[in-house]
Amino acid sequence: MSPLVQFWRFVKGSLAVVTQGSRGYFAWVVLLLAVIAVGVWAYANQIQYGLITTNMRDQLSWGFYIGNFAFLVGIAAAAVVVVIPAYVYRWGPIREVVLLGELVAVAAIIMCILFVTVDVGRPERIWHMMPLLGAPNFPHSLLVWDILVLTSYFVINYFIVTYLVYMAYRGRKYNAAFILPIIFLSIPLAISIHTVTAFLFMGLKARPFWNSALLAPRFLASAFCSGPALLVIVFQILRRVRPIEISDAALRKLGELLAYTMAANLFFLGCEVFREFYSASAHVIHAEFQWWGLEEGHGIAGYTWFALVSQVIAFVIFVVPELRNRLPILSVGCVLAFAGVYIEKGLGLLLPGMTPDVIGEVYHYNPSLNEILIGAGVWGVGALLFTLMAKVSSAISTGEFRYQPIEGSYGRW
């Protein structure tokens, strides 16, 4: 049997796997499909009437969509937190979960691309940025660089995941000499996708709130907090609903890593706050809007302080072994870390950078219902993709789905 035929059997078998399951599994899939359908309806509404269906305006042209994009790039980049211990230091417990971490990265990258797509008012014109077809302003455009590194990171991670899952399906050990160089290449690419995303903000000279050389390290530090925090939560859910071997040691090791990354994240945040308020330049108004609000009553101070308190409590949980080694408490810390970084790196980063605008106008922005529905649909797509990929991966790891030499048999249930 040729390799192509064998791989095609793997694809057909994977489709059979994701179409079978318990009532709970189908209820979850139907719920996600319903959320996606609502998001598609909202996006059709946006396509018909334009970006006026959002609350973005000339004063604030980046909003809920780009906030989610910046956050999800960090989730995708955070796969390196499990890749390095697993493949560089060959730490056993982390090797159990590294594949699931890369599945999260693949889903996150797809969500990043979707959030950028829905943020563009005329998505049918994206072809102008494609090589040969269009005229991308390479290498001067940072947006082109961002598309390049995101696409490269997605292709490499998707190839790694497909190769490892397929080899497990065949019951064969992966070829280390072939796949490890590609895995090691994904590590600098993970750093680059979030660095270039930070450069998109830093390169806007008219936005002094983002003109900081510390922004890229802050992006990476916060990514290495939110990503592992999400993984700890997802892993605990997976081992409850599927017979997957995920040891407590792996979860506790991620909690230990979170102690270091959260410390770095809070330190960088403190450095930025000191720079803003101690220098007290004319541009401090953006930080005042973020932390205290302005005289007009506009501000996001409540959200900013909530994000800070959440991250401080999470840091205390992560840094005290007696707390992080108790999985229920570790889970609470992960939820707080995820929520704190989501606020700080989403609208908590965007709104102060654009308020007041370059001519001093203050525009009070809240995402419209249409924006929220589209965002929910994009998150639904990511959750559905991860669910389907994790179902195939877990079926292979438990022996439920494996290569059978008998023609027409995709596996055993």
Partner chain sequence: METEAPREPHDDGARIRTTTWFVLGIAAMAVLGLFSVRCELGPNVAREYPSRTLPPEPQPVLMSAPPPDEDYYPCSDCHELEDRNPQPRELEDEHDDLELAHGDLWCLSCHDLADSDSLKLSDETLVGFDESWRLCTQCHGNKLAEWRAGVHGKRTGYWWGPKEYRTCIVCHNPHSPAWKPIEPLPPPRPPQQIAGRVRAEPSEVRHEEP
Second form
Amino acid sequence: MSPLVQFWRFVKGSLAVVTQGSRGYFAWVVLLLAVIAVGVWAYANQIQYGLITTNMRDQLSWGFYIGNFAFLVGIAAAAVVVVIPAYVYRWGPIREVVLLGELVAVAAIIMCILFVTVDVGRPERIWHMMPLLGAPNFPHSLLVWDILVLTSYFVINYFIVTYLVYMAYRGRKYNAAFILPIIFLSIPLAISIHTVTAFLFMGLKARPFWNSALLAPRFLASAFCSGPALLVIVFQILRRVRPIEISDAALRKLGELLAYTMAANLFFLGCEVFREFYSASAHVIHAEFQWWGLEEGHGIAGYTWFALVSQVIAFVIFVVPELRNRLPILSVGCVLAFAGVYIEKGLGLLLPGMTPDVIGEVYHYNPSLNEILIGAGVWGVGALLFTLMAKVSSAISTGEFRYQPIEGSYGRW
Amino acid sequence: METEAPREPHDDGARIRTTTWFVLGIAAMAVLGLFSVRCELGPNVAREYPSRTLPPEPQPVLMSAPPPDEDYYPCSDCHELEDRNPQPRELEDEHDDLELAHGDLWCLSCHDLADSDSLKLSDETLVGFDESWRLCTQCHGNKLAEWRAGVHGKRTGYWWGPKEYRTCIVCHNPHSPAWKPIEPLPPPRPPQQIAGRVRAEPSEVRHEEP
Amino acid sequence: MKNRDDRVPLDARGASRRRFLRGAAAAGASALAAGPASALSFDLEAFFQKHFREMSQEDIEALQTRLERKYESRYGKPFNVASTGPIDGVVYGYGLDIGRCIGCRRCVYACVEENNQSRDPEIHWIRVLEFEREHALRGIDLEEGNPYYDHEKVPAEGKFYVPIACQMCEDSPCTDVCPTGATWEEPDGIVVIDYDWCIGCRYCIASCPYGARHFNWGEPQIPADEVNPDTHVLGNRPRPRGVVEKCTFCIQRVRNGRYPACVEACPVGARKFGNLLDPNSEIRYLLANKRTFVLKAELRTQPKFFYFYG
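Could the form predicted in complex with its partner chain be shown next, to go alongside the form predicted alone?
The next block holds the full complex; its first chain is the one shown before.
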């Protein structure tokens, strides 16, 4: 049998695996499909009437979609956190979770690309920024750089994941000499996707709130909080629903790592806050909007403080060994860290950067229902992708799904 | 770098590793190359246009002053020589609707007592109402220079070609030259009110041909 | 382009040439119109259209004809979609006398009508900001401007006004960030947008320090009896939904030698326009003799839109 035929059997087998499962599995998949269906309906609405269905306007031209995009790039980049110790330092317990971590990354990049796609006004013209087909403004536009690194990161991670899973399916050991260089390459790429995404904002001299050298380090620090926090939660759910082996030691190791990254994240946040409020130039108005609100009402100030408080509590949990080593408490810390970073790096980054706008107008933006539904649909796609991929990979690691030299047919001849 | 058993003399791994790095390097360069294919189309590059040059500039066109008010002009219809009173005073019977707010000027600063249908320059030269700008610019000489350069006053038409200028009294009332406030056009709609016709068919307002 | 009569105004020459080309191109196009492609609602021709900067002269003429036919059927009146190029030795500059501006917004609506801006959802390329005179002691801080003032009469007591539109930066952040190169600076300094190449990502809006760029959030609506049929491919032709647009110094006018619509609409003559490379132009006079400044000079965008006073 040629390798291609064998791989085709793997694909068919995977399809069989994802169409079988417990009642809970099907309920979950149907729920996700329903969320996706609502998202598709909302997107059809947006296609029909235009982005007027969102609450973005000229005064605030990026909102919920780009906020989620910035956050999810961080989740995608955080796969590197589990890759580094596992492969570079060959640290035992964490190694079995690397694969699942990379699956999260792959799903996150798909969501990133979807969020950018739903944000553009003419999605049918996306090919205009592809090389050869269109005319990408390279190397001037950071958006082109972002597409470049995101696509490369996706291709490389998808390849690594498929290779490792397929090798496990064949019951063979992966060829380390072949795959390790590719894994090493994915590490700087993970850093680069997030750095380039930060540069996308940092490079704008029109937006003093983003025009800070600390933005890229902050992006990385917060990504390395939200990514591992998500993994700790996902792993605990997975090992409850699937007979796969994820050790407590691995989870505690991630908790320890979170202590460092959350410390860095809060430190960077403190630096920004000091610079804004101590120097108090005209540009402080964006930070004032973020922390106190402008004009009538407090705007997003409540969310900002909530994000700060939850991250501080999470930090305390991560940093005290007695707390983080108890998995339920660690989980609480992870939920808080995830929620805190989601607010701070999503709309918490977008809105103060664009409020007041460049000529001083304050527009209090809240995403429209249609926007939120589309966003939910994208998250649904990501969750579904991860569920299906995790189903296949866990079926392989438990031995349910494994290459068989066609018993029966082979035997007969 | 790898966990495996001691290396053998003919290390297959090293060869594969080198090949993988090599292929990755080529792939990276290929991707960058692909993206750079159109990089000469930078943000400040326009297309090749056929050359166009400026013709010699035609002469400006002076927009004439509005004709004098027919209710009053010619002034000599009423102003007979005998009963002329040169004394500065509050006007009561005639011209009482006239707002005089032009410094300390009084009628005869500009109008001639003897020839009421003419204006009088400071050197006693008489000029017609159609040349009032010569009178104005005696005091407002700096404005004349700016007006000639096109910086004071309004011009319409062509920045390169026939353009209309306006003399002083087209825009300024000589008796009260300061600009009078006018009603502004409506303010823009705030973003909260820009909803468009989300529920309307995009083609609704299109004009369909019969 | 040889043998032209240099004594006629710029636009008369351009128009006669276009009329000739359009007649020839329309004859060719009408022969194609009967084909099955016309039944498709999805415009394949538009979908595969090249980048404006890479079009040949024939491509552009075909595009002009296609657009003219489209607009004529939509608005029910003859359209002229020009593609007039820049003039050698001309770089446009704009001057605005903030000492004179009274904030009457005549320019705003003249611009809307000339440049076919959407009435609903409303788009205004010019925003007039009102400031407190007292605050000017601290310099113009754009954050304190108010575009929504609504007085009985203007100028209001104690206020002054700063109208803002595209500043035509020499080093423009918007053209740098555009991922598709759909916006660029022309040789005469006008920053233009290829509405058929823009993908609507709005990165340029995020990058513009002057709020000059506007997005078509919904389907732009222009009443047929108000639409201006005298247009330019890169300027005031009706725009599709989902793309960015902005001031072009009235490219359809100024490349024919005319003043922009806002200059002609200003009742106090506060708006000045001319060729920066011509030492005798009004714009050069005011740069030499007036106190001029540009907005947000510290960003080094090098606008070609100058504010002056005194």
